[in-house]
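Presented as structure tokens, the chain that follows is alone, the form predicted on its own.
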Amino acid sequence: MKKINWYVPKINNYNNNYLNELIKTNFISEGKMTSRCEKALSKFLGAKNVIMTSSGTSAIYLALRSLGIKANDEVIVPNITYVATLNAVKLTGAKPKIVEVNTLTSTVELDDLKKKINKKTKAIIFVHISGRSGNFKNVLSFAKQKKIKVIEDAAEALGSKFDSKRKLGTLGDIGCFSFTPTKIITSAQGGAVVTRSRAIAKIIRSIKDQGRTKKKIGGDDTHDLFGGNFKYNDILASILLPQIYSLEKLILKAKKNNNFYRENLKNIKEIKFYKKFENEVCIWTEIICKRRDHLFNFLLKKNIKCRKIWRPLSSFKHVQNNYKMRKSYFISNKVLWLPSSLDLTSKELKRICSQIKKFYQSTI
């Protein structure tokens, strides 16, 4: 039978006119092919300024680095996220402070986060796992009472929005987004960072391109701030472009597999499901169920690979601390992520949810 994967990146619409019109330009680096992708994400997202990043991990941490977080800093980090929002903070030489989260949502629990802010806490990193914004509203409003700078790992969320307005990603100081082969867009590699400021988006162009502060005929460049090589370039740009002209089509398509699972599992009384957020774009469905290790091991004799949601960072050795995170150690046992390819046909939908059914129909 043939095998279903977990997530296949979409492509294939990509436009040969790019590339070729690029190729012929012998300049293939950062360029107008990367400017336009910038301004095209900015139109989308209802974003000020967009500035492309070699990656999602990068675009976190030049966030951070252009709020001035540094060594000895405190960086809050909920307990289940990929451990790139983690190692961004550590590359920055600050301490990431891991906080429990919600489990009607895996986002950032406030009442812990309450107990584990100090004033050495500069910054808190609030990510949307599957294009949820889950209790954003109230950490937001949380962080402004206390002055403490928001970043939105907003990876999982392009195309999702805080209310009817404005969507994900442009609410906090900063908004990061990634475009890795399980993006609801892909260019294999690379991120962006979204932000209001002017003044933050400067500081960060500049220091995803070594520091450089000036850039003058014939090399005579100055690079007065500490900075590395986390830019874009403009074949990756060819590959996305398309791609962004094409996201309401493709948010469609991820919304109609979501309502598929849901409206085709909800009678399986050991499977639940998140609450739904109207204005979201949930690009990888996901089901908190009974047996899942077990589960996910039927699924997989039968061809259909899912994908369990990650282990928490407290459980990780290179993380020293003693955190002993109930519901988060809830989630990671229990939530696993099911096709979400956005290519998959009905007929894959209804084989994958038979599967599933009688899974737990033998299992009774």
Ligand SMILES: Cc1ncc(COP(=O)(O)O)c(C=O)c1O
The other form holds:
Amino acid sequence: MKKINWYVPKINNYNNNYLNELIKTNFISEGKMTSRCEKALSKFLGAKNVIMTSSGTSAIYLALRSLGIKANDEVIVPNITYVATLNAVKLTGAKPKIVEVNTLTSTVELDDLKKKINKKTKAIIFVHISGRSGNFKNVLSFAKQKKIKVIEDAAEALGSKFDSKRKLGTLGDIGCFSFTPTKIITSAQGGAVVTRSRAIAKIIRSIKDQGRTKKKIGGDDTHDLFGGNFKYNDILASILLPQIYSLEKLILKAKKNNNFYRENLKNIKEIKFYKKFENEVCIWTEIICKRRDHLFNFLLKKNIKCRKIWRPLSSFKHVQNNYKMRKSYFISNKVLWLPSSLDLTSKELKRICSQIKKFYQSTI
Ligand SMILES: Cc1ncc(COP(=O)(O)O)c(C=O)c1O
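Could you output the structure for the form predicted together with the named molecule, given that the previous block was the form predicted on its own?
Shown next: the complete complex, the earlier chain at its head.
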């Protein structure tokens, strides 16, 4: 049986003239093609300022830095997220304050968040896992009330909406996206920061370019901020651009995959899905399931590769570890991402569902 991967990007079905166009210009650093990506994303997201970055991790790092976050400050991070969210905080020198997640949404648990904030709390990073907003609405209004900045880690949420109009990643003070190969569009590496504030955008553009504050003719530039090289480049931009233009089509396919799984697995009592919202695009379909590891191994033997959700951050050695978070461990042991590639055929989707049914029938 042909192998079904957990997620493969779809970059080979574009008639991509942008790369040829670029090579002819003999300029491959960050330039016009990157600006075209920023403009296209800005239009797609309905966001004023979009700044391309070298990765999603650097996007979060830059977002934190642009808010002035530094050593001794505290930043709220959910216990269930990709470790990049945490690492970006640690790179600023600030202390990540880990918060329990809710089992119904696998996003930040507001009650625990309330217990973890104090005078040092400068920002909350809300992670839209798989493109879901979870209890973002409540967290956002709480943060506003407390005047704490909100950074949306929307690495997995490009195209997903908060309501019928507004896109995730555009509601907090800053939104961050990633273009690694497991995302809806990819250029191997890359990221983007989105903000309504021109002042924040200006700082980010400077920090990502070695803190350059005044550009003259090169060597005589001024670097009044502490920064680094977190730039994107036009080679990657020329690969990403046609994908940005195709986003609406890709979103439809992601929704189709998700709907197929929901419809075909709905009668298996050992499986639960997170609540569905019409505006959201779940790029990777998650199931909360019994005997998760057995199911994973069973499907692997059938040449179907899934992915287990991450370990809780609080389980890692470099994380301050006095947290007892039962719900995070529950999620970490029960959630499985089903194959979610955008070119999955209905035949493949049927094969996956039929194997999952077989597994649960055979193990009753
Ligand atoms: C939730 C989340 N945050 C941050 C990142 C980091 O993005 P990158 O790998 O582009 O640095 C990723 C993706 O890898 C992610 O899934």
